[in-house]
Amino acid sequence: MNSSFTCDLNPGRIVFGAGSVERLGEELQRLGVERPLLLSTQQQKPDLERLAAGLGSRCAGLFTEAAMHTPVSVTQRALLAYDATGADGVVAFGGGSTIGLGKAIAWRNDARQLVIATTYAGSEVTPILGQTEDGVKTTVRDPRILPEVVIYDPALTLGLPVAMSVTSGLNAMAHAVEALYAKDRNPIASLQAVEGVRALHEALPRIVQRPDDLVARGQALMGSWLCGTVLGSVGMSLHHKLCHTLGGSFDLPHAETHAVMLPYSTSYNAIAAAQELKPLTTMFGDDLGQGLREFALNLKAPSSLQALGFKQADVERAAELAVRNPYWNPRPVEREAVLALLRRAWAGEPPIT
């Protein structure tokens, strides 16, 4: 690593700790938002209604149609609701789907955003928007996309099912792994990446054993915050290109796809980025891809694309899409090598370098 470097550190305000959701009204006032539109998925509507009740007449309205991969059609409906209710900001309550919707609104109308994160997605601290239209997922990076305030309340994650906690945490880890070998990596982002992985490596097994462990839940949120921060600070590589392809073009679930693909993409780059990835071997062993796979298997995470409903007949098509306009990667992105990777990931076979 060079002694001289340039890096962008994400601005924003973090409110962290059990019970911090009670400061929502105070934080909205600080942000200058008088009539927020509250966002969630349909599944989290009851939680959103309780949040709205606490705000009383200050709440402009609710929009509960957030969906995976941030479909542009959903964003357009949300923008209509934003205008119709006279909202002057958004509160996104939930994980990556809802956070993505808030970002999509803000990117279009410059709305001020407050996020109440209830998963370990990390999207809440990035200026990146991934959205899907006509079966293609694209990403946009813009300072307007970054939320101004994030509330991390570990108590709100106690209801997050263990399986979802695991895949969400592995999704966060994937950001950090790729940050370590990013083309524009820097010492600060690398430190954040390693510590983010370390926090999740310690927290996720404890959450599996005791889902009500509030300390472990807080540690997982801290890890996801760090991993999300590096996602917003440096570029991503093959892993994220593969997951964007599988999610945007084949509608595979976001966090689960990241969880399945992480060992395979890591093994693909293991030799080319051996020095950069070395700090993680103290946690997962010298064969990093296999170590990540064993870690995920012990947490009972999904271990194959087949288990997520991906069809074997679509493997070649996915490989073709993934090598088009590839992200920078430490190892050349070659169709046959990517195809072999996807075939092993489909079957759940051990990754190979």
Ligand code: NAD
Contents of the next structure:
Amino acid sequence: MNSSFTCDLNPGRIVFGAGSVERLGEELQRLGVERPLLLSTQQQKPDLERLAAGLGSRCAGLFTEAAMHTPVSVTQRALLAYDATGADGVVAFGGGSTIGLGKAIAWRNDARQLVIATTYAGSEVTPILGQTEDGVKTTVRDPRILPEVVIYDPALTLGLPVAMSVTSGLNAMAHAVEALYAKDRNPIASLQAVEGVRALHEALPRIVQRPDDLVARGQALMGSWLCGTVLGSVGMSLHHKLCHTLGGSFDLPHAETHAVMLPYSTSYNAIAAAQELKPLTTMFGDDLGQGLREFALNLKAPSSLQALGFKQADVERAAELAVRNPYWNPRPVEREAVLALLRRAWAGEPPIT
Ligand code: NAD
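Given the form predicted on its own, state the structure of the form predicted in complex with the named molecule.
Below is the entire complex, every chain and molecule, led by the chain shown above.
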């Protein structure tokens, strides 16, 4: 472990617990937001309407067009709605797509943000915004992007379908695995990362067995908070670069891609980062990549890029793009080795350390 370090601890306020969504009104008041614009996807519109009814006349309006990868065109329409309704802040209700829209608004007009997180992706506790324009995905990091308040209410995740709960939870785990070997890792982030993985390792099998297990849902949300926190505080490596490439350039689904790739990227780094990853072996065994694969298979997560619709003919180009401007990584990022990793991931073959 590094004996001297610098770390940025994200200063957001967290309101955690079953039923905590009932505190929306008082939290908005505390934040100084009098007329929030409420945001969601189309799919979560009915939930948003219930939330709006609870706020009554304090609600400035609803905008329900949030979409994956935060298209700038959607943000522009949301900004028009923000101004037209006289809003003075946003409430993002949903997963990374809706939270991304709230961040995109705040990055442009410094609106205060309250997030009610309903997946395990972890975006709500990072100062990072990924957005797309003309098919190009870019990432910005800015203190204005970090939401001021996050409400984690496990009861709101009871309806998150099991398959999405699993892939979203594995997405969160991937943040923590990469945080452990990050170049700028620090003791606090590493503790958070291990505890985040531990919480999800316990909770996800229980959610698969009983999706309405509120205690397991709470544990998963706690894990996702910890994993999101480390995503926001230390740098990511090869795994995130690969998923960014597969999602951004080949339009693969976000959480599912993370779920498929995690065993392969972990195996790639397992020897170079053996010491940093050691705390995870108590959960997944000494062959970490294989242990993660078995864990995901038992949860019936997608296990190959092929199953996500990725074409074999695109494997070489993906390897090419992923090694271009590589992130820092504990093991050198070499084209041939990355190509071999992607070939195995495409076919769903066991990862090789
Ligand atoms: P998502 O937000 O796209 O949600 C997927 C679908 O599930 C949507 O239709 C949504 O409405 C629905 N949904 C969400 N919660 C639900 C619930 N409790 N019950 C029923 N349906 C629900 O998925 P995601 O994986 O959370 O987010 C992915 C996006 O987030 C990607 O664009 C990714 O790049 C971004 N992301 C960003 C960061 C960051 O720090 N910037 C971190 C993680 C993810």
